[in-house]
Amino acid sequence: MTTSLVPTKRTPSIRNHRGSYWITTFGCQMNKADSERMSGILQTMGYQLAEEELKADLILYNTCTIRDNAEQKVYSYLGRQARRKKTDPNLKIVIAGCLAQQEGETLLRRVPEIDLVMGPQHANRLETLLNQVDNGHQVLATDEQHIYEDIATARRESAICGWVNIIYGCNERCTYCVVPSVRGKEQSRTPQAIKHEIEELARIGYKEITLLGQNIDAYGRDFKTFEYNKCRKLTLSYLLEYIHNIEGIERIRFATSHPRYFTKELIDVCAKLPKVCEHFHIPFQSGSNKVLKNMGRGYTVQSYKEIINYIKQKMPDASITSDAIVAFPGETKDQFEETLSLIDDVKFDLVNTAAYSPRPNTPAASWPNQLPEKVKIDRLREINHLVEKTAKERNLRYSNSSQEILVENINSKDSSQLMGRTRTNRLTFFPRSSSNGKSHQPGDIVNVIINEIRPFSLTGSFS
């Protein structure tokens, strides 16, 4: 589909001011980073952040389509806004992100009150597209295009930790995944552009950056020639070394990795660079080689374990988190047990789990061996129980230890506490003041003694 102005009877906006906006983000960190850029564009245009959703003059839903429940939630939200528009015809409704790309014109037919449907590759074009809406058009922007640099306008949710996209899109063809069809082909940013963005973040006080990519280990492979260093390929390993010494940045993270491309060279580079945090998110998806083959993942359980064992050899204290899908079409009870065995063997710090959800235009969605909902629910409950147990066991290593914490914010549930994360990415709560009475602020790096362990977070105090 291409960018188009949908014929309508709408009249140009009569507002002389831009008004207020509200963005709701569904899905992954990539979507959150896109929302920050679009929020910045809206503020540059003269919009102000609304105090609450139902009073905003412009509503933007940045959507996800990785599972069916995420889609249904968007439609529920949309119904509420469509009803609002009947009494306020000047309300603007924008649907961005992966669901917008997937459904396109179908969204406009299903909810005609929508003003703009735009895929992820059009996030930087929001101002141009909204100007067309203001001229009385209903706009559809789902054509594939090159993503132009526009990093100066992001309105970031945190003033301490910043996301930095380094590669957009995905060229993989996992049989269950809709991402390549909605986020497009891989497009790596140049090292100079990435470094410039990080330097600007450091200049305004950011302490931590997370490099983002749908398949971050593929960074640079779409560059046919690498003009910046003739002796080395443009890879994630090279980029980490290239940006490492930016003054002011204390921590560097990256996500999400693909086991097929996660190399020993990358692990070696991470081990030698002190700013790179000891945390790796490497989805395994299944502990069965047969299921992995059906998924089109391109690696085996054995090769995955080799990666994990090498990380543990080079960085014994590193945390390893992952993703897993249960009840994939045709998955037997024994194959599911293999997934549980992998979790028990590796002892992950955290595993994000999901029951398989058929996605449109993916091969697995049309296979006849779909599993019943009851099997999905039972297997998801069982794996979640094991994940919680393993996470708590892994957290025991923090008991009574001193951990370096980057202060991110005040604990929203207890104003007497601050919150931050260990280098291994474990959420930690602790007092606002040290034992000597010194108060700490977001951006400080403090050492905290861990004295309370929970499956997914820690509590500490000052010695």
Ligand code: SAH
Contents of the next structure:
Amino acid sequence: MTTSLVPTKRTPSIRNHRGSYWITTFGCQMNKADSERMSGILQTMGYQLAEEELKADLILYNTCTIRDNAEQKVYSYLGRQARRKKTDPNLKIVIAGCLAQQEGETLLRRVPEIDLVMGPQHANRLETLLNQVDNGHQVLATDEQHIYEDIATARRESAICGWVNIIYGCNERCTYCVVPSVRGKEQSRTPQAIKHEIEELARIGYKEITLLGQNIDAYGRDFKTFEYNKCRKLTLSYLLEYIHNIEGIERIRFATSHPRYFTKELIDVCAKLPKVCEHFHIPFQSGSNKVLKNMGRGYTVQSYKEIINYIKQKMPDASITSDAIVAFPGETKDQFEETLSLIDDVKFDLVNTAAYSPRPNTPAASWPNQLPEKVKIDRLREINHLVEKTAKERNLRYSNSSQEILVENINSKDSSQLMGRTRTNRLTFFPRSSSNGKSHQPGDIVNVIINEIRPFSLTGSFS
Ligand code: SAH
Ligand code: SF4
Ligand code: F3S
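Could you please show the structure of the form predicted in complex with ligand SAH, as a counterpart to the form predicted alone just displayed?
Let us now look at the entire complex, which starts with that chain.
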């Protein structure tokens, strides 16, 4: 038994046509990838994509709870749908993802209009769970699960760039972070299953894949008795070599890396394999060793810099992006300034920043040395200013250079332009046609000369 059925007085649904659905995704790439799979399941079941949210027969919110504002956003969306259900009792409301896992039954009690609450580990079981809803139950699916291999074909947002989960969950215990408690223990997929998924993507025209995991460097470590580990350690480096030569795939990326487990061997493999792009997302979180210790991160600023220096030595043009938290409990002004110094030293291409937000069931949330809101706002403003300045400086290196771009789509704000990314993951806009009149399509790889630079994007032309 993997699901609890909450007894209700609902009458079983008698409609046999499935109706329309709408998915709103909050949170990270992991959630986006889960939404794509759940969207595929709904379509296989006979649901069609709704024209707009307020007309859909089934609403699925795939939720995030990484910070309090992510959580509040879900509640405000949910309130709207709960009110709608009063006039349309056939509306089905599904709350999936990390907030669903965190709140579980409380969510059902707080918003009784919800039909299904399901944690991230249940994403691939959506059909079974919805069948239980159709039988008149309110369903709660938040117990720890072995994640089933993907059986449904994902309905992916992009036809060119695909996400491929390689490891679910996280076994770290960073003192601020809710992820381990909502995403569960690490579960790696087998190299064969991953390769098979990528081969399928290549067959239908995908050109780029991003391997996903909350701590991608942990890939394989849960396979203690796995046949591969008898002859060779199953690691991310091994996996990159194993999938590298799939015909049709031109670019390979991966995220998110953890500085504690990031190895020189991995950097050597990335430098050697031509399809692996020169972009590394390695969150440092803080530039102070004391704060890193309190966060339970398991590395120092010095060991972090060693990794960065080795990447720069092997791939001088590589872009390095990161995440940082400001105003962690007890962070002093000097410690905050150490974070600014690290950004200045490393010259990151981009840093995602956030003020510390206390999360349920995490150690740091109950510490007495929380910082006031004003300090959070001021530090966030200061760090963002530096991040933007550094990003712009870093982008100067692209000026007048020729960059290889994989065309992803038409620029949604200017249909005379296409958009794509450099190998280093910089968003780039450029004309639809080359100077010889050849018009380019999503999936093409083109070379453009960069002639306009902004902090977070570039514009190029063909001459
Ligand atoms: N697994 C990744 C990050 C996962 S969460 C890693 O280990 O780095 C994404 C980012 O959200 C984190 O890098 C962190 O910067 C931020 N974050 C996580 N918990 C947070 C919290 N309680 N308050 C503020 N930011 C947080
Ligand atoms: Fe959270 Fe740390 Fe795991 Fe990243 S490594 S998901 S920050 S617990
Ligand atoms: Fe949010 Fe869950 Fe991702 S909490 S950041 S959606 S792992």
